[in-house]
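The form predicted on its own is given below as one chain in structure tokens.
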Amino acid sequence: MKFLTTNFVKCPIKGCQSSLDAFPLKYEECQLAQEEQEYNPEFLCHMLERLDWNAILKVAHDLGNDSLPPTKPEDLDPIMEDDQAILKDLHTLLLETQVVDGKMVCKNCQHIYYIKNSIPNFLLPPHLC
């Protein structure tokens, strides 16, 4: 599952859709792994417009990473010889880190979503649907 994901997926448990605990998932005992992806500058300008920042900051810090800006880089330019520098440092973490192994836990339900060779299941047993 690629770093990027994470901000996409929340419990699915019905008590959870309105609680602002169940976003971002918590992830615990990850393995990661990097994956060599193409390069595309573009991609990530207009992505990056669509990320919950805080949520990243979040799960970059449970997987043990805390050298992220505290705010979201903006208005970057991927001609820039500058903005170059960051978006390769974030194409790095949110297209190429990959979580092969963990668990993610809702803080709302605690609910445990296994990852098992880079999938997630978010599968629920019928007395959580």
The other form holds:
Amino acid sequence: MKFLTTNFVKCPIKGCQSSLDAFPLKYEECQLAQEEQEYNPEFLCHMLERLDWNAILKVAHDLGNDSLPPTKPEDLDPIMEDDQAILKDLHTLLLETQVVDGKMVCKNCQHIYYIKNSIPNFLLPPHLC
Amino acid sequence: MSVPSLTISKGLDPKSQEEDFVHNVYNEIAPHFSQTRYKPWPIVEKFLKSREDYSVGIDVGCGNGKYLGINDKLFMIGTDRSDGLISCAQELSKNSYNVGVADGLNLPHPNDSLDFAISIAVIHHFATEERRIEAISHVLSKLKIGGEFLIYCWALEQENSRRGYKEGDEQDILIPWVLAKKQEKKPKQPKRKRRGENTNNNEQVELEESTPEVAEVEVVAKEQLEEEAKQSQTKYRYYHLYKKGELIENALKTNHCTIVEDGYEKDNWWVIVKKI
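Rather than the form predicted on its own that you just supplied, could I have the structure of the form predicted in complex with the partner chain?
Below is the whole assembly, all chains and molecules, this chain first.
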């Protein structure tokens, strides 16, 4: 599961839909791996525009990374050298960092979802669906 | 003739029906099923290629993920109820697709957040009309206003196909999938081979490229079904075959969409709806 995906998933339980605590999930006991992906600065710039940066910061913190800028980098230009360095870093973080194993905990209902072999599993036990 | 389809008993508990005749079966047939699913259907490909660049969408019931790599300017997340099929998607894409295991009625995405969705040959597996409508409604709840959703469901009207279902036939049926048991193959015994006739295992046009061993399974007489099912591992999947107009009707009953376009392709009804 790529880091980027964490910005688009949350607890599927109906009662957690409107809770502000339910997003992002809290990532615990995670094993990470770096897997090379094609570098596409245009794609990154556009994705960046729509990312919830606070959620990115929270998940990065869960995964032991507190080095991100507190505000979202904006108006990055893939041609500018300084911006290129930022984009490369974001590429490494968002697209090449895989959560291979770990837990995702809903901060609203405390339900735990597991990631195994890089695949997150959001199935609910019968009494919750 | 091929292994016949069966009608399903009425009044089964919808959730256990889906577990027995959809979830468990897909996990059992996943690797084999996945081999027969790699050709994108033209309407789906067109839909994905016409999305705005860099939009974000979901494929609900993505199976082996064959639609997740169609347009590399999109960010797509595919989910499926079958962990077996999701493992296939992960292997096929060398872990580059974004996939997860999830139930179509409990999707793990924030509401009102996505640009588009597709659900190809999935909604027809839900056991009741109420649940099929709920499934459409639930996907719509994840889209932004104006977001489009392409749905495909198997059609009742397919007289030109091998199965020949037609108007007036039973709509709730069990479709056989025959898994060849490799260890029981007897290559020296020249049984009636049915290569090229694409006998038994599935409904889609992709079957033409299916594995040859599948086509070597013996034809099963109806009265011997149970016994033969054990030997050749026939698995039955539940389908609700959609009749003309029914898919649009289901979509409109959600009260959350308008119809953008609809049609019939390769024994399936399809519709593109827009969230309102």
